[in-house]
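First comes one chain, alone, set out as structure tokens in the form predicted alone.
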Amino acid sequence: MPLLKEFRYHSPATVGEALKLADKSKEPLLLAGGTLVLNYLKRSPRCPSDVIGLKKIKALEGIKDSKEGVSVGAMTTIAELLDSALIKKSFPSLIQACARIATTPIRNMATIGGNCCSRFYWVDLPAVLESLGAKVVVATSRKKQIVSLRDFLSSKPSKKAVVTRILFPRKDLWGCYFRYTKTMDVDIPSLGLAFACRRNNSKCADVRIIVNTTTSLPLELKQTQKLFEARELGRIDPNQVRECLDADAKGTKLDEYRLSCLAADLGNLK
């Protein structure tokens, strides 16, 4: 078994004190629940000068409420979540998805920040969180900006910057998660699908279809929107699901298999 390699580890108590560590540090690493990042440790030919753990920093726990939408903290993890009435009731999609990662144990200890910030495109909540257009509050020793998830895994991850919270601006939203995987449900997902709409009179509206091909970011679906918005679920040609579906693949590596899993599970949607 790969050993770590020596570092520097330290504990802050705010989120100032995390970002004064990084600017001072030589390569700085995050820590969030450590579920992805020891294997990064051990297998990595780099090491990192100082690991800075977040896990005393109060300020990154919490789900709150608002009239804008719902707050989660960074350090959040997926077994809370799990446990939220406020989510719950707010969000399936995401509750599926977080009951479908990994063990009880790696859910005790994973949060939603570090599944976002890993930027690996096998993670399971990129897919949820962009179909419920999710932004994120990243704060570094000179300013704190609130930026869309897409444009956030788009750019270039920065050492020394904390991502605070987790920010959904829309409440009550219906939605769905399917995952797909070689064998048994803990396995890496090959594919993910995120469903999320607005229910009006039984009808879609505000629909958001995001896949996550564990190749490449998440990817939106904007003709199979299309096909769904201001239709009622169930009552939608399979064909046109189909032909949709083959008009979003073009020029992605959305197989013949994993288009036909996607158009089964949009199909049987109600």
The other form holds:
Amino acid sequence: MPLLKEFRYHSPATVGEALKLADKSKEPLLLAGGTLVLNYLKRSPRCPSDVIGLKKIKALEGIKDSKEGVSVGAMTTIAELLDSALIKKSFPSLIQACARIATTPIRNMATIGGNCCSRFYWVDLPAVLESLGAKVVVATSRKKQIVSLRDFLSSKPSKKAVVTRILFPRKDLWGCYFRYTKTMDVDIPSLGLAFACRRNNSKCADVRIIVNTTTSLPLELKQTQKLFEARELGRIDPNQVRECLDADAKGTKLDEYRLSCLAADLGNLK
Amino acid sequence: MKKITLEVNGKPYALECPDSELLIETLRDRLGLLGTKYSCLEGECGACTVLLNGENILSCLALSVEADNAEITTIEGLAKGSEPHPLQRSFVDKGAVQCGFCTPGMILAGKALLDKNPHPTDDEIARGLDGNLCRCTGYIKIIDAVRHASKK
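Can you return the structure of this protein in the form predicted in complex with the partner chain rather than the form predicted alone?
Complete assembly follows, chain above in first position.
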């Protein structure tokens, strides 16, 4: 018995063609690396009428550097990000996150665009991308717009929009990423912590602390960010860190286990 | 149905397969290459590993239509006639095979690693094989075997 229910597959060469196909289809599904979506389709009672593969679209490939920042094609795989000298130099926290995503064959197949569009809360990249101020380029048949990752993730998912590129307007941010799993490293994380800031004579500026709680959109820890602003890493009172975390955690799903992980790692940042 | 062309283990195939067929189904059920294993079918275990244009990927998570015009290597494509590939020889010499179910995937993941990094450290070997599970050996002998092959 076949593993997947029947659908029509399309392989457009341009974003415009992909959008036309999506508009015409009764039940379209845009396919990036497929590591999440194809598994979902194996179990789902529903099946798309049309699967639109994005692999042949050249505009969704490549990592480009310019004065405006770094632009990463949505179909760039996690392995390609890890191999990129530009990403290694500019965004060490993104490298740390990519290095801990799943396993080697999954990293060879999964894409940055798919990771952002999957809407599974436990995926690693949204938190680190948000900490780095990433924006996404979203194309529909009517318009192309650049939106913040936060706005994109908060908006209603559309089956008729293609994320074409991920933009990093700033290259002056230092950052790091911590990922917590309760068992094996390859497991779904129970928590992800992305920290980014500008290092201004050893003091922090423009601090961004985003956590991936696995149950909701990435969470910005606003009180804790304020605490780190204009301070030197490694010289912040751990009790103050915990107080701010407790304030940020009100009304969220951050439990004692997660808060203690965050307090330990934020307190030890150097 | 779609017409696709695959080069599998150096041999060209022109096939007609359903749009929704997975690469593992094409390799096993159409081409009879049974070294690629049906196992978890979720991308967890690595038993269905094949090389697609030299990279180790999971054939249970890839559509055959997306592999159109690709070069695919399965475990059946490694030996040269009756001469095993150095990795296959190492797995035998080092006793890295017990039940053997994970072995095709392990060897192909090892090949992808050594093609990219001919002299890996033990940590790099472990990371290169991180997508392949073995319930018998405890991995020590598998890592030994890849290290041994890297010295040949």
